[in-house]
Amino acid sequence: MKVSYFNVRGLGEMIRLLLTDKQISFEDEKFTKDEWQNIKPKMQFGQVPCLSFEDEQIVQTGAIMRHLGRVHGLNGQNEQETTFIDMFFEGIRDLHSKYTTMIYQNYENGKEPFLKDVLPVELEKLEKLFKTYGNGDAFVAGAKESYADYALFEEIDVLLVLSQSALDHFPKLKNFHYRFSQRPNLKAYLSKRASLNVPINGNGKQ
């Protein structure tokens, strides 16, 4: 199994986190923007991240995460949970889209308005939804982790780089971030990632 993505965290990181935490062996193929020009024609839709098995490719971040969720039992215990996880994941993706628009199109002038006007509203939505199962004291869908938890952790970890106080008014999300960071199979990975200072985004802004 191989994960192919740029040499940044970006959209590939939630996939790496899931595989690392579940101790699923994979090759972590990373490349530069210049190298991408030769790789792009080989990818479905000309896109990454890509999860590949021999001659099979899966692209589109959501498709990859849902595939891993189904295969490794991280997709809920019933249809209600599965749909909730799917919905929560899409909510995270909506926030990420607003984040990347600011990062890539309007960082200098857009960062402060994003932190003041956009982020609190979006995090309030996630905080409220996170309390649906078990009052938000465990994972997105209750007692068992799902693929959406890896997306949520990476998203709020990125936001804490943008602003260390991002979660100060969202105790459930803040507690989740701490607890998830202490998972034994992730702790060493996160420590190594920090020591290597792996960039979050492709333009160096974060």
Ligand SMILES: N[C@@H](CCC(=O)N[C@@H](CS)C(=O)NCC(=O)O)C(=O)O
The other form holds:
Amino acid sequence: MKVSYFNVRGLGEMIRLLLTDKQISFEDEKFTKDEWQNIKPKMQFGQVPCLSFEDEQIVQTGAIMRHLGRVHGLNGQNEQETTFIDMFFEGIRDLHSKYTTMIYQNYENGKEPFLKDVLPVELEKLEKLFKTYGNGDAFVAGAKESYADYALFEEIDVLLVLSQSALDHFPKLKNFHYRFSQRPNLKAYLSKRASLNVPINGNGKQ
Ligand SMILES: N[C@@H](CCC(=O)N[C@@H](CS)C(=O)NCC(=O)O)C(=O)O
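Structure of the form predicted together with the named molecule, please, following the form predicted alone?
Shown next: the complete complex, the earlier chain at its head.
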């Protein structure tokens, strides 16, 4: 199995985190913007991330995460949980889209307003939703982790780089971030990633 993405965290990182945590071996293909020109035509929508097997190529982040969720039992234990996980994941993607718009289009003037006006409103929604199962003391859908937990962890990890105090008013999310970062396979990966200084975004802003 191969994960193909730029040599940054971006949308590829939640996939890498899930595979790493679950000890599913994969080839981590990372490329530069120059190398991308030769790869782009091979992608169904001309974009990455891409998860490929010998005879199959999956693109679209949500499709990849749901595929991994189904195949590896990270997709909820009944229809209600699965729907909740999907909903939570889409909410994270919406926040990420606001984040990347600021990062790529208006970092210098947009960062402070984003931190002050946008982020608290969005995190409040996630904090509230996170308490739905098990009062927010475990994972998105309660006792068992799901594919959305990897997306949530990566999202709030990125937000903490933007501002160390981003989660100060959101204790459940803050606690989840700490607990998740301590999972043994992730802990080792995160420590290595920090030492390699892997950029979060393609334009160097974070
Ligand atoms: N809807 C897609 C969006 C993927 C996307 O925006 N990929 C960007 C990198 S984050 C890309 O491939 N950019 C290069 C290009 O469009 O040429 C998904 O969720 O995976």
